[in-house]
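As structure tokens, one chain now follows by itself in the form predicted on its own.
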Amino acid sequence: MPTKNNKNSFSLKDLADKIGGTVDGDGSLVINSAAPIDIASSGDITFIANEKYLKHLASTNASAVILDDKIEASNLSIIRHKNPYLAFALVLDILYPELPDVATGIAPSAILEDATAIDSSARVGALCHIRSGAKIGKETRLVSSVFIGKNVEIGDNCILYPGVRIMDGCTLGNNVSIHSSTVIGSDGFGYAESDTGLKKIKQIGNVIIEDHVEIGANCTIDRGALGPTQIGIGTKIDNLVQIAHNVQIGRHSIIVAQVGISGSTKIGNGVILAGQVGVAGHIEIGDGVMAGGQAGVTKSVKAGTKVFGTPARELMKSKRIEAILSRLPDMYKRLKKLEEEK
């Protein structure tokens, strides 16, 4: 995570050219960290991208904020940007450099198998162990306790976290970050029923991620059944998902935490899954989609709704049954008296 001791100094100026916004005040302030507009203090850089925060732009004691153009601080010097958050984004890039976390080379006590092909510039940290026939890419970088499986591949520029295990046959591509505890390529759940019981079904197939994906913390991927279970470019996957054998999963969607999706279900591109929400199996969800939280979506979706509730239902339709709910206990007081004066 990054702190104020692995920080970069630069004027506000230099900041401003760098994201492609521009000063208004001093540009030479020099700023050396970033904070919260409610803690911040000199030699700190702030933002508001939401208008519940602009009570404190006038007490904040950042020295300077990045704002669009509608809003004026006449306290404080400016980064003007049409978008605030990414500017913001931005800026914590160019503060905090990321530091190598994993010494160079290969940890003494990692476990290499034979016919592995390990990149030069790859880092392996403590503890790995990387089974025969595995590829790692250009730069990439194992932390520490990372499991990687038989005949995996991994790209360029890559980042597993400690604990990270990527079973048999997976396909990682390049610049992709998984998070502690996670596992790319477990079982998927498949059962035959039997005169015998519950027959489990072999699970042959495998997980692709594409270039520029995220996964954070304790998800589980699971490899498909036959073919792959697949996650599209820059798609990004929050903390303690569940996303299940053969689901295809588009190109720069949004998986909130705690979502659950089932066995071969297509999600399209540009999705955003909001907490807790549930997708039954062998579904479509369109691209664009956009599924509110905790919402039971038990049927295909067409691009570009918008839905809520369990089950789900398009958002208007899902808001107007809920207001009709909230009025229920009287609407039942009335029809009780109306019977009664009968």
Contents of the next structure:
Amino acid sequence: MPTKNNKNSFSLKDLADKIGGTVDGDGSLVINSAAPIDIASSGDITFIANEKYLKHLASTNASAVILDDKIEASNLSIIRHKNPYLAFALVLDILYPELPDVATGIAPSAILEDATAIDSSARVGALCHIRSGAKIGKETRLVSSVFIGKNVEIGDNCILYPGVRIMDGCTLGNNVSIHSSTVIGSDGFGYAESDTGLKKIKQIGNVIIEDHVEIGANCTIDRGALGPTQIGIGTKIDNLVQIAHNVQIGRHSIIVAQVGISGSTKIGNGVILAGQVGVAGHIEIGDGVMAGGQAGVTKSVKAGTKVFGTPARELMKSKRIEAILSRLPDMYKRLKKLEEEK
Amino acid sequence: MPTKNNKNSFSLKDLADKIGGTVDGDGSLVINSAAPIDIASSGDITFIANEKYLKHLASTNASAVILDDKIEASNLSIIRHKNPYLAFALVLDILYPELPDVATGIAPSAILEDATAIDSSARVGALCHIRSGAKIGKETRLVSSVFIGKNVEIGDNCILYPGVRIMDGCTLGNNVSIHSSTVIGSDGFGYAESDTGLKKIKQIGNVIIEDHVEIGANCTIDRGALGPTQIGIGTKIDNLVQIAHNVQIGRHSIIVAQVGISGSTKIGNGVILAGQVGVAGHIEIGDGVMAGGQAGVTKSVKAGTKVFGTPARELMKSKRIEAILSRLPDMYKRLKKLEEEK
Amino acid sequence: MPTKNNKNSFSLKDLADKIGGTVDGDGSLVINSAAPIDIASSGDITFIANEKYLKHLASTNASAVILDDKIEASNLSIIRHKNPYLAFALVLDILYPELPDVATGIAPSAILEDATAIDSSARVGALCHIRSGAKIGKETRLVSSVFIGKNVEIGDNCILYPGVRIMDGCTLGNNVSIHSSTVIGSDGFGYAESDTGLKKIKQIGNVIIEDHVEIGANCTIDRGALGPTQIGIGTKIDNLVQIAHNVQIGRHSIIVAQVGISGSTKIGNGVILAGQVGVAGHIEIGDGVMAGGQAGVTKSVKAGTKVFGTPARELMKSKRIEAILSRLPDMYKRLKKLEEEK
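Now show me the form predicted in complex with a further copy of the same chain; what you just gave was the form predicted on its own.
Every component of the complex follows; first up is the chain already shown.
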């Protein structure tokens, strides 16, 4: 969706009013699109997400920028907002209000089994397969080739992108978005040893996804062995994330791409797991914990702690070790010198 | 599949008899479902998978529990079994005997090309696509939107979940289960340098999956460059695992989620690779090797060895280094002190 | 595709001529297939990709082998070529010229929306879904169940394997291959904090894939937040790779399986990121950089540098630290001894 094709336009004043900001400059400017600061042109509104981009502020061709009260930009009209990033998110929703396009009703090529309960306002795209007993709520959109298993319950205003598979018995709340080819409710990985090899432990639990959760593409969230695997309200999960059986994730947590969380682990509220983090099974990660990229979290972590490395250590401890690691060859030489001199 | 909807029920004595255990308590108790010990209620049978859950034994509301001879639980009826976890697996199969539901025969929306050989007892679900020359064995189930490439051979009693893709020429034995969106037989990653860029090495091998293998969701198992990529009998593979071209995995090995195995590496029998392990190419991992989570295995590993870390080191060596790493800042101070005092 | 079923055959002299090599031995030998050196038999041509396989040269049953001028093999007929691996790639294309088989035209089960522009020589397989405004170039093949979003543009001679999803507005150049279940143009992972939780930043950019790019199975390449995510000419990407929004990758780079690249990072030309590497956001990786397996690249890296470890360090520095880490327990003892002796 090239930003320049946008047909919506607003005055800067209009935009500011709608998002609770104030104009500093020419409120009559017409804004019809948004662009990154370094490539923006006339008609664009832009913002600064990372201080590395401050250098572009003087030279940008954008018509306007969203800033907090501290940053000056005399060459541009400004929307002032205490949270510029949030303000920009709100502006994007105003300029680009479209949802993924799916025709109303149920596509002729979709396969519906008996006894489904699909709200009349839901939209089911081409080549979807909805099994018996499934319920789909108001205004929910299945874009294409979505699989909905038996007795699955999906709430209102959900968006399921092409190739999403929701396996039997799982439930999604309202306003849940799931990106392409993600699998919800695959079997957990459990086997008992026996004389003839590994005996599968039948996985009879399900997955419960609460309201306002977003899950990226090609993720796997396994059903619980006996009870549920559960993702709490507002939690956001990036691509290629693995969530094993019986995991419980709290509210408003952020799970970045390629993270893996092992079975039965509990993740608190407001937790941030950076990319490629691995978390061991049967442990508890407290509220507000932050784990740095590729950390290997092998033990429970108390609320509010920042951890890094494998095995994961508390931030300051990890930094101290890291700093000295660089001096290790030097330390070795100095140790040798001391031995020789003694 | 909420456990409480189960319609099957058995007396505790019946269950014990069927799995080769003995009753310690009231054999007439009616059991109709299974549940985790901390949320079980009347009618449930439960078990203890991890000693962390022993604390729930006194307070559980389950009707019965499966235990070995060593653990006491005077408040509950017990099935005694020398391998409680295996016993629980067997009980689950009795209480929940259902396979993934697929209607008999071939769904009208499935696309079958010429010259396929699909056993009359096989079940092909909606929107599957089976290409010419493919063979599908007895009682095998393709749940939905499964792709079976040209000349693929699939044995008996296999289960292929929605969105599985088996590319041309690959073969699956009997009793193989593959979870959603896993790709078997994608091209291996091989290129030769040339003056005009990277020249693809055409990948003309295939993938051979032996009997009783289970593969999780969203995995990728590449076809061999020239010969096969092969997964041995009874090996179990979790989600999001990458297996490169020409890899050979032995029997009864366990490959946990997000592991990556590079090209032409041989993995023995009974190997356990924990989550997010990476294994270099063209090496051999002996029988019974265990690699800890996130290990980076860069060299061949002898049978029976446990390795940890990146680059992977033998367990005891790795532990010793790890222990001293925590003292590294202290070591540095002590070294400095010695230098100052000399 | 078992190599032995091949129907094409050529004399060794023919093959040598076609690829710019010379025959050393019997040019009239008939070659009809290619095989790994250790399992090759009569009629096969083989090669040596890795010096570990040199030991098989004396005992192979292959009819011929491709070698450079330095290696002798008196028992075999030889094609001499200055770049044997490239020569082997060229021979494979001659012996096995087939592309993935898709019937000409548009399969009856494919769903085409209005106003698509599909070249008459393109081939659209079963159960594909092509949305309005999409363009598909000459000789491009969509094997099965491929999703092409609105206004997507796909060039000539592309191959999209089963289950590939190209989301709205993304563009692919010519000669692009994408393997099964890969998602191009899923939403980038961007949220702003708000009083009520994490507010999604609408992702309105797209993905631009240039000519001669190959992308493996089950990858995720997110659309840019505002502008494009871009993959340069000739770059090759393995399976299960995550490329976040706004990432720019240059030409002829190699991204091995399970790599993750965070948002807005720039990767140069001719870069090699080995398996499971993680790259932080908003940094620059210069031309020709090589990152070892599982490296965690947290800072920008200058052109031509080799880095290893987490956090990634320059190769020699990393090796020195690594070497001394093994002696760390010994160092600790020696330090203690010095203290006791002083």
